[in-house]
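Presented as structure tokens, the chain that follows is alone, the form predicted on its own.
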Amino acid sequence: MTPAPVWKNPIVRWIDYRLPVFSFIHHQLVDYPTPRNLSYWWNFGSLSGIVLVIMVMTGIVLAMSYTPHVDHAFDSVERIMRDVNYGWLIRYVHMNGASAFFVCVYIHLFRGLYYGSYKAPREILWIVGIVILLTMMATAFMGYVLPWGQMSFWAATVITNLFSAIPLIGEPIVAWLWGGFSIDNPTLNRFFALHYLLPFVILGLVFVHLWALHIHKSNNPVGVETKSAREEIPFHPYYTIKDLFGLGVLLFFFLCFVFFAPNMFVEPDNYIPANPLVTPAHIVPEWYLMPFYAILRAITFDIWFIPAKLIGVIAMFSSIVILMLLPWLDTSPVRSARYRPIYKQVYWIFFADCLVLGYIGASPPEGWYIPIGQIATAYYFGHFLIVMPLLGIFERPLPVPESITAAMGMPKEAGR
């Protein structure tokens, strides 16, 4: 066990003796032993955390000038853009920060799928990560409603109405979300309160996620556990420098969008004040929710006495929940796709399927978009429920190195 550091600063030493917060930070962020072969794909976990902090900070500042009232919400957003000092910058950072957050989290998620980061003993780590994703989606949806533009109002109408399909409790849930019998001022107040609260819930979940991570340490591209101190290096300065480089690259592209294309991912209808009497031609959520929206719309048929609407809602939520079951659905003893030749191909088919779902979710529910969406949805669930379990039985993986040092071609330690 690494001995506690001796602090030179007397104030730091005085505080740390009574509350060892500096020793805790030093142990978790400086001396923390990390596999020495992590690639840049492992940057996106820390980048997600940094973007989350940016989102919380800008959200707090925006809340100081936002008015959660149906008669004033749209105008208060315009006032932030035009009259508040640097309000346009803070809002564009917050608005595009949501996209950056989902980009980082989705890359982080797909990296975990490729390298088997969900396998034992990291099941709780993976499940908490999926819960974070669910909470992010709820937070993002509620934030989408707050500008109270046309797309905000009608997206809220469509999504909240989905809960009415749930037997027995559906109608009471919708009534509670609306705060009455239609989407009005109580609805906006509820969404604003929850949108402000949930990021702090995400921060708490991130703490649990990091806690679980530090119990069994990070997975690595080889997919084998570290067996000696020779296969590990301190997190600082090696990975802090790597993360700072990744942050610089992320900020470059992020600020290009903020300053040169801030409205690229915004629906034009959302710059029109909400009007309950005029329905937009095509109601769509934000781009990062479109694959799940496509799964919702793919169900156009009843099954026995179960209506299509309820099946679609179940399918949409199941598409997230099924990820929590992945540690048990994947029966292969090998973690990394490097040593799983068939899974490597299947993985990219699944990735392409998710892109197709995103495209279908952004398209109108008509013509050939409907059968393509249904096929993509069927494969999405088939990938987890059929392909993954069968691969564990029939796939013949390549020989897995006995250690990280063996995979890196390093000589064995003396005496071993």
Second form
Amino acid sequence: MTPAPVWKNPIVRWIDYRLPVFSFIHHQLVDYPTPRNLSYWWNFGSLSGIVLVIMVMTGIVLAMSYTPHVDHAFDSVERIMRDVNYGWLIRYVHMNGASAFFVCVYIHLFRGLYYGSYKAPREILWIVGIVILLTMMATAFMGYVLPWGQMSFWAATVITNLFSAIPLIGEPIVAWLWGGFSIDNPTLNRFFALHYLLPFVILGLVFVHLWALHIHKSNNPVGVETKSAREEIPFHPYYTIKDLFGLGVLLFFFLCFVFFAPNMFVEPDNYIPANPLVTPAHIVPEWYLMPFYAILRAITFDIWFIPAKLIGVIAMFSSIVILMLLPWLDTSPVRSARYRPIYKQVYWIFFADCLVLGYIGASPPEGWYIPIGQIATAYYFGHFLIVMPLLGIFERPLPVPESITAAMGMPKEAGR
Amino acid sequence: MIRFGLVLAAALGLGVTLSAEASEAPKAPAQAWPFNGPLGTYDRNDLRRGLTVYRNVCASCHSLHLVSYRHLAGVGFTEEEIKTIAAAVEVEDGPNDQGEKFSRAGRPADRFKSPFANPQAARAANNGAFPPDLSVITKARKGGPDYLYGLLTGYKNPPAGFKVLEGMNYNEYFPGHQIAMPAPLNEGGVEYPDGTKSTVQQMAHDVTTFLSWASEPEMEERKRMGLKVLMVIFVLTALLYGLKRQIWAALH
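Structure of the form predicted together with its partner chain, please, following the form predicted on its own?
Now the full complex is given, and it begins with the chain already shown.
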């Protein structure tokens, strides 16, 4: 690490001597050494972070006009849309922002899968990332409940009821989650409190994620560590400008939805106020939870004395937890799929499998959808538990370049 | 835990049969709404006529409680017009400093007056069926304005062999085809101040336009702002791309 510059401004120097914030920023964001060969897939980490900040900011403003009460929540959201200055803009940014957040995070995650970013020494970095994903899901789910429409209410009912599958203590846990014997005002109140809290937990987790990242730095498309200073470039200006450009592209697409199709991802039923007496024909979560919903519903049979529902719940949570074990389930020493001819294909099969699960999650569980969902679920787990461990043993990787510069076809440096 | 059984049934299977039944109704054909598309706006004459239909027909059963009279200013009604429209209803207010409720003429800041004091009264007057609030109706149904137009023009004689229950009406586009609402629009049912002939199609078109506005009063501003914002972002992003190329070109 190059030493921080000597700060010219006396106030900055005074502060930095006592609390080195300026040096910290300089080391972590300005001269932070980054592999020179990162592709645009590496933009999605910082993009996710920016979307998180947008979500927190719009969320705080929304909370100023939102009323967490079963009799007023629905109307208060519509009031924001009609009577708060630019309330419709803030709400639509927040609502579609959740989708944008998951788009960025899923691309970021699949980038990591392709280039083996989870492998040593970045296991903890990866695990923290999965914990962020889990927290995001909880946050998004509770946010979905707040407008107190039909889907809000019934999604809350279905999801909280999952906990009743836990033997013995299941029912008390559900009552405890609800704050009563049915989903009612106490439930809405605590969901609001938690929905406000969890994003700050995510911010804390993101800090830990970045901390771990900055220890061993970014992986890169070649998948070998940087070996010389020539392979590294300072974050600023190279990646600051690249990230800014990426942000422009993301904002363009994102705002197309916000301004021209703001309700594209919403079930129309959620514009019907919650009614505990009328069950919607088709209860579905938001698109980003569909694959996990499909896994939950795939288990339609009891195994021995364990009821189907409990297995479904376990399968759903395992499908995320298993990602945390991936650094050990993947036995191949090669990181990047570029040099793993079979994994490269397996990767796309797995990707397609996730799409199938998403499609099944959105479809009613009937006819062919059921066996297809079951096969896709079995493959999902098979990918992690069978394919990944065996592939590392039997796959014959292509020769891995000895360095990034070698992979880029740059001449060897003299005298190093 | 009876509730739970129901829910799981709904989530894991039962709901399916329901939805299979409910989705029997054909999709209402798409209409060429002037407010479609990225530049579309609400036709002001359609809107005015639609308000007439709502006030004279739908308002006797359906509330519109998220819309205030003053919101009409957003689509070109003058202050005087709004005052007149609001003053046409009596609203209950109070308590006054004697502690008594009193009624007064409506004001622009009031919400559109609801026809019934509470849902029970609404049901009692409608054979047990509840006429839903129409404030967000086009956002709350698949197909939005097309569905609404289809519903209002979809009253037909039932096909041979179809049993319509007592007090219900056959409608081509309503899920399940049996709706408690009697055909609300009849040829010549309202008298338009602008002299337009009030056919069922015309009234359905107009009131759908009005209710689409009620559901998304921000739409015109949203699209206008969207166009400007996207243009700025497009140019900015192009410039950033140029800058990125330039900065990276210096790298050897």
